[in-house]
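Listed next as structure tokens is one chain, alone, in the form predicted alone.
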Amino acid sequence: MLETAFTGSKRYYLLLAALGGLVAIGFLTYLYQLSSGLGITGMGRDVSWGFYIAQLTYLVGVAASAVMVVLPYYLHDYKAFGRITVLGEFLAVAAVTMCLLFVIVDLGRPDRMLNIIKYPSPNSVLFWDMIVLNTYLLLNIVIGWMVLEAERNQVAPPKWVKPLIYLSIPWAPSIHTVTAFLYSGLPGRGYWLTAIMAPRFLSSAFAAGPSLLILLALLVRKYTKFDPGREQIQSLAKIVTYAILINVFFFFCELFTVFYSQIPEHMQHFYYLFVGLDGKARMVPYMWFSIVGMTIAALLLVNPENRKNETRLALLCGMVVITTYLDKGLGLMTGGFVPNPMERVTEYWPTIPEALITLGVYGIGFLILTILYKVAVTVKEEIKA
């Protein structure tokens, strides 16, 4: 199947170039970093993890989203799935890999990442972080290639297939717990200490991850000849605004239990986020926008009306991937780190060369992307005919 790839329309070659410039710009300052050291990126002693990590934490959720296509397809027999579960592993694939990669550009060293297998420790989160990611992007690519030639073949998957996709279904939602426990264990940062930030990861995860595959589904039904299914978007469509409205709620949890309690420690994160602290307040209009934002497209989702009309819905949906991505991204790490255990206001702020190395990333994400999706569309509309 492979082969599909590399024959495409002009548009087709046209994005791949695109993107290809991307990975070589992001490559080239990346050799930049790695001779200079992470001296060039905005990270410090007190803000230890930046950009890089906050697009790992945004770009597990996507993968964990997933789950939302393949259960109700594999475990309730949910039929219309099954045009879109292909593309939802196939997004997990690109997702997976767009995170280990920026594991990679943060350690400054790659060699570093070594370590981790030459000295294990089942103590360390990140270990078990490694286990699962590594395990999850292993999963959806041999599930999602070997259902896929079994579709093309009109032949039955092979048995030893099924047992992988009940195994990824739990596997989705662990990738991002684990994640989110390697920031609530660490008992000195008050704005992660919190027993439910597991479940506001998975929340924003299965809102900002459905919302990407339904604009992707658009994007597919107006570039190709394969439609993924007007009840299919809808269904996601669904998924997406319980829970994204679970996730503003659990916000809002936060947002009592902190200022009821009057914990200053808590509170201070809260309010250089949102007011500024000592001067310095970057991230507040930032922050405003993501709770705002995401709240008034929680509430306009439920309304059938607007998920109903397909280009209202679409931008609802772009809506809630950007409001996500400020909250469980650079808002997240960035109001993890700032004020430090100290009550030491150090701020944070990517630089260019981050942002280049970021988007040479997310080039490579993008590439396996549409080379998969291509894959897989061509494989549908043979079908189809």
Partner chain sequence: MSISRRDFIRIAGLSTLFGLGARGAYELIAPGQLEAKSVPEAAATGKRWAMVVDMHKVDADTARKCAVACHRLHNVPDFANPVNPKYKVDPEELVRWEVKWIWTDHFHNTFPGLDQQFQQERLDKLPFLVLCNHCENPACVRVCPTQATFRREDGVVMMDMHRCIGCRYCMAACPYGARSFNWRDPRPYVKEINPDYPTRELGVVEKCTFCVERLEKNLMPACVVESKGALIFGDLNNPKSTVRQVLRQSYTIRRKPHLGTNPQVYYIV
Second form
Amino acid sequence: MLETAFTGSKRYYLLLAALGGLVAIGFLTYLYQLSSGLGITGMGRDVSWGFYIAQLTYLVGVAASAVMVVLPYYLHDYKAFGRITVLGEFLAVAAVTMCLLFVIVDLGRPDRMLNIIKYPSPNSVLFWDMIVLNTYLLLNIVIGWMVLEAERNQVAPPKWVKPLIYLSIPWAPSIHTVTAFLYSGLPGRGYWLTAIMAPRFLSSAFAAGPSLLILLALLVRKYTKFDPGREQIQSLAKIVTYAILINVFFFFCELFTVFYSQIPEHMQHFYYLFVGLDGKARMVPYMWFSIVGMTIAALLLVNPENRKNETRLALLCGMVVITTYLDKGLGLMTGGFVPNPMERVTEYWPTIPEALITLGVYGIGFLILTILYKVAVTVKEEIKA
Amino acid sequence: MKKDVKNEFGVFGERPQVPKKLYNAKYIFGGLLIFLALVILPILPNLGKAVPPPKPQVDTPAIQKLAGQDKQCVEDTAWMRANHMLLLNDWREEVVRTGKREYTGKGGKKYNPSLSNTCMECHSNKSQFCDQCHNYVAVVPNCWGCHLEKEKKVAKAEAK
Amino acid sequence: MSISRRDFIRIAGLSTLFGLGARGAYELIAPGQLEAKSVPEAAATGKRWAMVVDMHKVDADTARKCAVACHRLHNVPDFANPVNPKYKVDPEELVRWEVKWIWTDHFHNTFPGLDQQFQQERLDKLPFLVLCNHCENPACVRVCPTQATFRREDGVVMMDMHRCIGCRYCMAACPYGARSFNWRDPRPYVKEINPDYPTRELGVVEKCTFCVERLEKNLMPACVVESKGALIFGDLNNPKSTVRQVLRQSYTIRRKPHLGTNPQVYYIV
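Please supply the coordinates for the form predicted in complex with the partner chain, as a counterpart to the form predicted alone shown previously.
What follows is the entire complex, opening with the chain shown before.
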């Protein structure tokens, strides 16, 4: 099946070449980071996690959201999603791969990476994150590939794939829950110390992931002979609507608890993000854009007319992707670290090398995505022919 | 009528007639050549050169000062030669993780398990004693990224 | 029975995966047992180290001397003071890369929430000496994915620089900012190098160790020696120790006790 990835249009090869270029630039910059240290990033002793871990958090959500196409198809027998489950699974494969790479580029000593396996520490959430992410990656590669291969040969997939599919359904929210637990169990960080962290992560994931999937489905329809289907896109749009509404609701729940209780350790972080603290307010415009944009997108999505018009839907989905990215990526990271536990404000902003390495990892992810989607789409086109 | 072929693996249809021609010979041999060149490349610079085997010296001033029996290392020379890296790893685990800072060597003598402060006190000639062998067998121990060699300092002190 | 190459590879791959998982499973069923069996029991000293900072005796000069003694002994880099002027760093980087084991801070930063609008005037000027609190219930140890940071029997929260992978989860977990990461190679910033103590390498986290290497030799931590009595150090398990006496006689406070970390550095204010 993989051979279908080697024949394609000129545009396909151009895309691969462009992504390869990004990867090359990112890799060279990573070599620079390896030799001079993480000092080339904007991180420091106060904001000790930054852009890399922000991407990890966001992409775990994208990966987990594959369950939103798998679950209706396999548990509720919603036949329409049968066409696009593989798109969801392959998106998860690319996203989880990026997650793992972002952890690696963030390590100070990547040469000792396997110490996590050599000295397993079940008390550390990072240990569990490593396990759930790797397992999820494996599950999605195997399931996506086996089901697609069976589809191509016009036979039923092997029996042993079914239990794996059922396992992958609870596994998806578990990866994002564990990722939320990375933050929500730390005693000195008021912004993260909230039981609603995992639910918030899941709601924003189930909004952002399917939004991305809608955008990808529209692209696939435009540039290939395979149409993921109008009904499928409309169903995904409903999922996005509910999820983003819940996400906005959760945000206001958070605001209520923090500001009605008036506990300074919890309020300061919101002050920093939304009005600035000690005259430092780098995140303010982004956070306002994020929360206002998210709320407007959520309200507009409620109107069926806006969902039925695919141009408007695409715009709203783009808005959801961007606003949740700002909220859960950079906002979550800097918001948690600023002010620091001694109530000092040191701001964070990624540097150019940091951004290049990040782009390199995205390059790898989209390279994987492009190749996997190429295979999937070619198979779907073959069947149709 | 095609004849089936039976062998120890089972019964198979007749082997298909494949024309005896190598397809894409240009790329296959080209690729093989590049592969060979890459494999040989690192060997070329040292081709025909005999690197003399290392002869680590143990006659540092600190060791010369030691009397007869004390000239012995913490363990037998032969054992140390084979196992010093394991011993150092053990010392490291014990000192850092269990806080055990005593090592009973051969003959019951007690030592402070420390690379910089025990080993290198006697073997103060790091470049001669450590590096020579490590270079010869091409290993790069990462001890010295943190632990400090005192060679220059000792040499300076002796010059005075 | 014959086995095809395809099956062989499949089985071999699966066995490898389970093999890797086995240790983790063992840790889950019997935490710490595997490690405990492979290393000898810790020397049962029965000690529990703690420190009292008497702010009546700490002035700016003493505080500085304590920090200098500690940092010089442990080869802690000073980014403001490179060995070679060409390694000079700008002030913004100085803040981000700073490595410190013991330093001073204001009252309201040391004890956030305890400062009042109207309070004793001397509090605003006092240089509060802060360091790792060697918590009884350390968050950093809980989150470490490799047990590179761990709590010794005697209460010292220790770092194993040989094992740290530089994930900095401990820095996110520590509510006292006691941990520093090596964002840069520290050696060009250690002016007077102490050859008896290692430096650190790029990419690992470090912090105060209560001078375990000195405790082993029955010596007091370097900062305590330098403090001229402002820092009191000793064994909490010994009712006759000076720390216990001081704790009996004076009212002491600790940093952020409500977080449940149970810090072992006490302050007489």
